[in-house]
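Given next, in structure tokens, is a single chain: the form predicted on its own.
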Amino acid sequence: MILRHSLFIARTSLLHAWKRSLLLAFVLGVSLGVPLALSSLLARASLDMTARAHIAPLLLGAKGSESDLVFGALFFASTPPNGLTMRDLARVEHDEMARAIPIMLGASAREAVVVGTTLDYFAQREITPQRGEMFALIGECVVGANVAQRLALTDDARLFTDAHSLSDLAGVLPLELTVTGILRETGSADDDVIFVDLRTMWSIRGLGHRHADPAHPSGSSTAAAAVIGQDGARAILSEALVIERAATTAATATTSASFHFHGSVDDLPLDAALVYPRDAKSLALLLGRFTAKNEPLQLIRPELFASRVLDRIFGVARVLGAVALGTALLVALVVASAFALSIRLRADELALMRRLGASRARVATFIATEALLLAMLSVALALVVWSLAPLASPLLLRMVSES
């Protein structure tokens, strides 16, 4: 009975001075939640980065920033150094010591990152379409689960790649992409990108074009508007060409064959490659091939890079955590002092309770109940801050990749 009465009086008192109560609870809750949130955020980011770094034992790329290579090839969040070509894959696949899966970046569609790769990437990652099928032709794509939801894409939806520069009138124009499938959700960076094959990515970059009959360029008025030159009796169409879905197998083969790329395919560029050695001996031998000072390429182990980055992050985090904890203790002391001061300012109210017959123990129980309710409200707010912190893990990884 005493506790029920104390709870009623304490709740009524807090509601009467609700502004003061909310302010004290907010300050104390945030100060307690920040250290918890920082710890939770770093733990989640560490798990995400470690898991992503283990999707490939080795990464191949041009010599330069290891950070750009790792975050570009694995997280699609930066651009790896330029200089890798299709020909370079033979250096790691020689003697069947390893299998290399190429990765290309540098394009977007409706602000979603477009990634060029081969079907081996999906087989290695065991990613299958939730709806539709995988891409097979130039201009086809499959989209990650998050992209499909955000852009409201369905099978056979069409979208154009983003123009790099509106002022570059002679540059590469957008390419139309046709969605052939929606990938299953993986909880990784694969959910946030659009995948195309290498030929499509080379076309997006302007490294190829399509020839057609100038009188009937694909039977499309849009294609006719995309004529940029003449090659004998044939018209040269730009990469802005709308690629029509072929109704028959023969028409599909004709459409695909009408594209050709500038120079040898072996010399066409890549941004990175995921390398899967045959065994531990092959891994060691491959690493030894790329240690020369004049070596234009680099072969790195992403899990070691991730370990170094996380060590630095957690080193800074320990300092920030100590500061946040000290701040939380200081704020808790200030809140306790403010609550004690409010009790002193309510001396007349407490004296009236005594004159009405309340014992010292009952008055103390009322004050303790009010403090407990205020503390519970603060802890609830701290738990909300703590539970929301892991949602910022992708943002933290992006900030690290861009630093």
The other form holds:
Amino acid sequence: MILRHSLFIARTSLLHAWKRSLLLAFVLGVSLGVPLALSSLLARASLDMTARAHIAPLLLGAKGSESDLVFGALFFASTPPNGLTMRDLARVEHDEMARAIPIMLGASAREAVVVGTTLDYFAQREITPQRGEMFALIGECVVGANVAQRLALTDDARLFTDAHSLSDLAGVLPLELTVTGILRETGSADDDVIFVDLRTMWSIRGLGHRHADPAHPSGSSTAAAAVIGQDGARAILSEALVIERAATTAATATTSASFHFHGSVDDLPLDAALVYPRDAKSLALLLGRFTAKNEPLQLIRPELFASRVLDRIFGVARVLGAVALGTALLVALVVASAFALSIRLRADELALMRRLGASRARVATFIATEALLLAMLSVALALVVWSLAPLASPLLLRMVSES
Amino acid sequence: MRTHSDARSSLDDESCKSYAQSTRHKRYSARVLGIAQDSSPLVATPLLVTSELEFRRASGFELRVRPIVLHGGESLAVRGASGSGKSTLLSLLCGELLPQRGSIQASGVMISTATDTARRKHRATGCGQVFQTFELVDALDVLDNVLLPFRLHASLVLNDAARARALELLERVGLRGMERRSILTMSHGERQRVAIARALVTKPSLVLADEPTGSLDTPRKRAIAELLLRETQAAGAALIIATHDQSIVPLFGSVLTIGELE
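Starting from the form predicted on its own above, please write out the structure of the form predicted in complex with the partner chain.
Below, the chain from earlier opens the complete complex, with every other chain and molecule after it.
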């Protein structure tokens, strides 16, 4: 019974001064939530980073920023240094010491990153489509679970790649992609991208194209009109390119076959390659191959890179965490004294209760209940902050990749 | 347990007479008589009996009060200058303070020697209190202010009967329909009506009012004093009011002037 009355009195008092109650709960909740959030964010980021770094024992890329290579190849979140070509893959696959899976970035579709790779990537990662099937032809794509949800894509949906890309200021041509499958959720960066075949990627980047097929005179389908692009004047296009306005779609076998790449495929660029050595010995030998001073490429162990980055992050975070914890304690003290003051301001009310026959214990219970409700509200807020924090993990990793 | 007074007691007659002085309140006296007659027991037991009381503070303050005997429906005005000890007397009667000498018996309970727990129970259930500054809780609405005593002591149970009684009292003090109003939106007169309803909601045998008209403007003073008298009498309780306001003193059945013994 006393509990019921305590709750009633406490609730009414808190609601009566709701602005003050809310302010106190908010300040306390956020200050308690920040250290919690920091630790959970770091735990999640560390997990994400480590898990992702274990995707490939080695990463091959052009010499330059190691971080750009790791974050580009593994998180599709930055652009690896330029200079890797298909030919370079032979250097690691030579003697069958390793398998290399190429990665090509630099395009997006409806703001989702488009990643060009081969089907080996999915075999290696053991990712299968949840619905539909893997891409087989140029112009086909499979989409990560989050992208499918965000863009409300189903298999057989079509979408255009974006005409502009931050990584390629000259512009990329919009190409219509046909969704052939939706990948099952992996809880990794794979969920947030669209995968296409390497050749599709080169086409998007303007490195491959197709010609009008004389057997199929130009039709007037507007869908097909945009298959490759509307702007023939772009400098990036080879002079052989003729804007195709055929009534056929990109996904048919005949048009796929008509795609071709000028020059040797070996010269076509890549952003990175995931390298899987046959054994530990091969790994050591491979690493040795890329240590020459004038070596234009780098072969790195993402695992080591990740632990270096995490060490640095945790070093900073420990300091931040200590500061946040100290601040939270100070704030808790301030909130407690603000609450005590608000109770003191109600001394008349509490004295009245005693005069009307309430025991000291009952009045104390009323105040304790009020403090408890306020604390619970604060903790609830802190938990919200805490639970939302891991969502910022990709953001943190991106920030780290850019710093 | 409450005992109703004998309507024919001299004190009651006096109080009726003072009522009758005001033509506006003739109808009240009839009602008071009616109720008293309805519920008058064969033998009237006083609700409050005190012997000569003596109370001293370390500061040198000294209060001496002649014996008081009050039956249900009777009223007593305690007069005295500021600082003469009117409030102290009320604190003694509700068991907040203990006299150094003398005894206080309320509804058969010897308050002056009772344990703290027993005296708290007396304050919660045996005596209703009305204050000069109303002493209402801002956070609670009108009805919850009236029902507050039920949340303060374990022997009072907040049930439907209590709510019905509170609503009935609010209607009697003229605040029907204002149950859910905030105290802060009410006038002083209205607030004191809420306080009167709160003092009576536990059906106390004794109502102690400390300068209940002190914060009110003159036209309201008399109205509140009359309301207090009317409702305590209707409830069959004894009323003691501490006041330095001469204009309302004649309304009460008997008068005790503090300091006159010295």
